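Taking the form predicted alone, here's one chain by itself in structure tokens.
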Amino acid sequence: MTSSRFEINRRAALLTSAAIAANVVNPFRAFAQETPRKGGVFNVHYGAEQRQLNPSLQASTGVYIIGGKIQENLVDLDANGQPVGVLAESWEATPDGKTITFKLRKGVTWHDGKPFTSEDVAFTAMNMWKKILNYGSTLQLFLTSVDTPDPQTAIFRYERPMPLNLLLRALPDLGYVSAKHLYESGDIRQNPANLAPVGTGPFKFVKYERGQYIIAERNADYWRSNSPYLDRIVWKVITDRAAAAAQLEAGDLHYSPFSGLTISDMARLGKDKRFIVSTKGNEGNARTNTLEFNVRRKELADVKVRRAVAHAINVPFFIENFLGDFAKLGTGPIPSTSTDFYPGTNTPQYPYDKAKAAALLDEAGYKPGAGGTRFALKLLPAPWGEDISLWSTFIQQSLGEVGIAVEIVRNDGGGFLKQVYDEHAFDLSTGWHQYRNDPAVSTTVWYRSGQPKGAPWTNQWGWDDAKIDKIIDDAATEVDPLKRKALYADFVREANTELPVWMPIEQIFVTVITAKARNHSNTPRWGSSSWHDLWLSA
């Protein structure tokens, strides 16, 4: 891989990397003790729109960055990365692990006034998470039931087990509640809400301006007492990364979330006094770099093609050359950061063998035809990151020299989740996954069949597999940590020998936020948290 191209983004890649690393060692600066500044108006760099706002319908760092400010979940993680209650303000389990009991915060309002109450949470839970929500449908598959004996209690019922420590991991991601009376008539789906949330959170929903800006202003019913000390938050669109640090330094932004701006922006923003830049606050949202089969293409139905694939990328090389330190080598759907489920490297892996790349397709019966090709692939990459556009630009590259040819099409943010997860108009899709505390919550969605169709980042290749379907719903369903530990190496072990789906690379989102920000990057999942506490200082 010689092109100009890429010989200027290795080293800036290089140069970021030593960069933050610089602000990782001590991400805030040392402040005075300082009263918190109430009023304000917070600038967040939006790089690509999903069409959703409602994160009770589409679990994404997208839909939260906004949606989660608005709505309001049962349960979040607190600064130690610890289950804290939200709309919920207790819980507990019989022994069985088929009951499990929330009970509700009072006095909470939706933002027409309405009252918040365990009625809106069975609704969520029963219409929502388990029939549409993508991650959710697979985490509640065997909810039965939401019982509310009261305004503020919910009962929830499950045919087999739900270990209570996985549904309390999951809920910061896959517990937030929408209204019941804005809901219950009509298509969810096509619901008006959708684009204009109505929450119990810190802010409410105030204007969509399609590909400009969204405006959400402060709660002062808000139940948190002194909360919010924004006035504001606004939403700017900005698709061109490089756009967004020019209005990061001129001020007009406070903040790019989610590794949103290029690699040599964030190197030069790094060295900058008045940024923090940083993977603080982004820990609870490890990501892998992913390669998706689409199996219903013939070619690739064909294991030994998928593997081919695999062995055809040189994946240290793209590692050491355009992400640096902050990326390692990937083992597989469960990265190294889960230190209650990485199952090691003793499982199937693909090292670069272009060799090997080569036999396995022509024992697959594609040898090279006129002028060395094979046959041709469509891949669709993700607008989210550019580390995404340089990771699909090096699969077109390492595939064409064993003859795949690899047609490149570019969406934005909507075009791409429609295409690939409604449509399945594509070959191969490469993006991000996003480990969230548990393999149950958002990852093995990725290889279990029977999801709805259209609900993005699941299992939408077309790929059927009894076996690990059978794994995922025993491990989803077992209350003794080894043994769900034990069965989780089994899924990792058929995934990656099977290969759906191929994650080859670790990283941490990075944020850029500027100096002025304080009680920022205070929790494992800051940028989708709902910044009741953020403020600005003068």
Second form
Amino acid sequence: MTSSRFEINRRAALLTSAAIAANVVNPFRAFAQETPRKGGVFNVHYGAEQRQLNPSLQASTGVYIIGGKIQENLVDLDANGQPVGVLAESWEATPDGKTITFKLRKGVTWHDGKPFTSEDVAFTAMNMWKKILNYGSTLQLFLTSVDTPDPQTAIFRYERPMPLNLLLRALPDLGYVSAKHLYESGDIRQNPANLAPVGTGPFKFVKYERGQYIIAERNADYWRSNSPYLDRIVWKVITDRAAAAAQLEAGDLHYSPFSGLTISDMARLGKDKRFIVSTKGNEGNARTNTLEFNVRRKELADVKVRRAVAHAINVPFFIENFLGDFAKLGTGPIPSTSTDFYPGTNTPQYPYDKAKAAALLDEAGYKPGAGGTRFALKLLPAPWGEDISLWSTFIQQSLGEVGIAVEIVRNDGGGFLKQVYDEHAFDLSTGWHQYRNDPAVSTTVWYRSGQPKGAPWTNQWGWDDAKIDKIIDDAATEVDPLKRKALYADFVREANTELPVWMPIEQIFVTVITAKARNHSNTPRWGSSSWHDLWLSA
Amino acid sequence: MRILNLAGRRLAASIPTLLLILVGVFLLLQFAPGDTVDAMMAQMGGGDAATARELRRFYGLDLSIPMQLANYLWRLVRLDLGFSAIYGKPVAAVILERLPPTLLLMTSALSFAFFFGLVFGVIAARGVNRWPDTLISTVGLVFYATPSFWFGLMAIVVFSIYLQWLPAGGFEDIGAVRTGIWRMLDIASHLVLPSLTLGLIFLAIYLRIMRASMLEVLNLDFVRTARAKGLDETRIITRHVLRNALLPMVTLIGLQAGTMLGGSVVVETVFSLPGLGRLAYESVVQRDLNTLLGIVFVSALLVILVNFITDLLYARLDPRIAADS
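With the form predicted alone in hand, show me what the form predicted in complex with the partner chain looks like.
First the chain shown before, then all remaining chains and molecules of the complex.
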């Protein structure tokens, strides 16, 4: 089931101009004969400082990029995107899906020398994943207890069935373990270890100099023998994208993850032999560009209008001219990189057809008035990423051509979330939807009714559809993987038919890394992974 | 000393101003949609409403706005700047960490701008309407019109990427642990490009002011008298003209200390310097009210201090000012 993972590369290679294609076709020039070299400092571009570094408390790539090297998860994804044990060695679910048992790795110690046991897992699951971790509190909503019959066994007990494949695909992001002995007293949010993490991972935290850098060094007692290779990792705080590109060129940085540079700089560095610019290693961090309809608005409550909007926008033109090689046509809420759930046929689709858009709007009863305008809408673009800004302008111009006047209202991050997700003060909004390996983790909440007001990245468009709700609920507790996949195919079809949110562009984050790096980008969430096998050639 | 008395009274008068500024900034930030928890959620990539509620309670954002303001002012009276939501430690500690790079950058940029502004201003005034004047004025205009972020990036491209003479960013080299004089030299080398970038616009301003006031003073009677007495030209310039022409320059420094803090946001961002300007920007984006107010407070104190020093310099340059007060 891995073929579609590479489809993007193949497809991109066919489409692109020569320079980047060369890297995408063969992003890893063959080095099979080389033996790994120990030592070296790896300098990483860190774009936005987080308020904390513990991935058991905050699920975001900004935390994993640092905390994921120091702390470890129960399960990660291997090169084929399949769950592979890290702190857990094996797992087993009862047929009713209500009890899941993890066998933990022996001989693992925390960086402060204390042994890692099932007590740590139980404490983290009950007090951090279930109570504090974003997305974790939804995922573990029905977790009632974690039993620890012996130090190497953790038994998760659920009130409702928990599909094993859902849990295993969620745990790479939502399954980082913290040390019980450091967190059991006092306020977890205030714990000093949140900014000076202690873990079991290949690198030990050394120093955090605010606004400048974070340093971690090799853990000599790491349980994977002969690993890690690097002496230290330094994350340099550089907020300006152009400055980061300059530092890469000056040799002060080795790696800029998650599309941290401007689109033009990434294209430019892709032609430079010293760097590899590729989407590989980010398949687990797929995102789609969205267009969200506030259906409280009378015009947008009509599915004909929503479909007309989709038909009015020439997406392939936009991708080709503005996003270049880093994006492709999207087909629905589950991206094609999701080997486990991508349904294959995502009908219906809304190809560019201005005449059809106009006809649908006429049919809905919105004839052009004076000056050719049918009605006016307010569009709020999210402020992360230049692609969203370009996309919103493109929407404005495209809709203008079919008689919908669009006013763009720009905000910064806090303002955008407040207005869209709390005050619902928008007609259209646009941003990213980030897919997290399983639709139940963070995708279906975009469509499920009854989301509390003010929760970001949930259904705040006022969408309420009993049929979609039922599919979502059934799939979230369906234990049989094949039935789950079929349910999500139904979900995609319904979502594309009703179109409360349109997801027309698929993107994968772009990595810029030095050509000296070895063993990089070899898993679908490599930027977030532990880098235990990463090394630098001389 | 009367000048100290004057400055002391100025200092006392600035306390209500400071209070007004703080309340003003507090209220202004209330108009921005979203609070620190919204900004935090944006950073995390999502979370549920219960978490958000819990966090609002944690940061005291569930209180009414007058209550929050009252709490803040009461803390300020006890010289407590509060707790930073971005960094999870006291605002005073965060600001103290960020102050040295900004102060270093400001002093080096100001001294650079002041010194070369003065020298080029004098040269231009001496050769007014001849080629040195035309050249200096044109170059000055170019510096003045160039956006500092562009200038900074070009400086990085030339001096860091092509020539590899100077570091492309950061405050010091993390790889090598240096101490004493070597660390100072390392930091100095990191500050060269940012200081030039920040200083060039100010250099252009000083140059024009210096040129204008030199030309004005050169035409005054006492200069003519000095010339008539047969003093040599260098002595006329240094003893008589320069001293009088410097007054508007000193005024400008006092005024521009504040502007420079603002201008340093761009330079600190381009050169990844951990300074106050960038901290202020981040705290606005992250709606971290405590940190922002703390920075406003410290910057206002800085501006007051610089103006105090300016007052002292005035008295030194022109004794009539101290006498008048």
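Source: prediction; values computed, not measured. Positions refer to the first chain, counted from 1.
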Motion between these two forms between rigid parts - which of 507, 88, 477, 253 is the hinge: 507
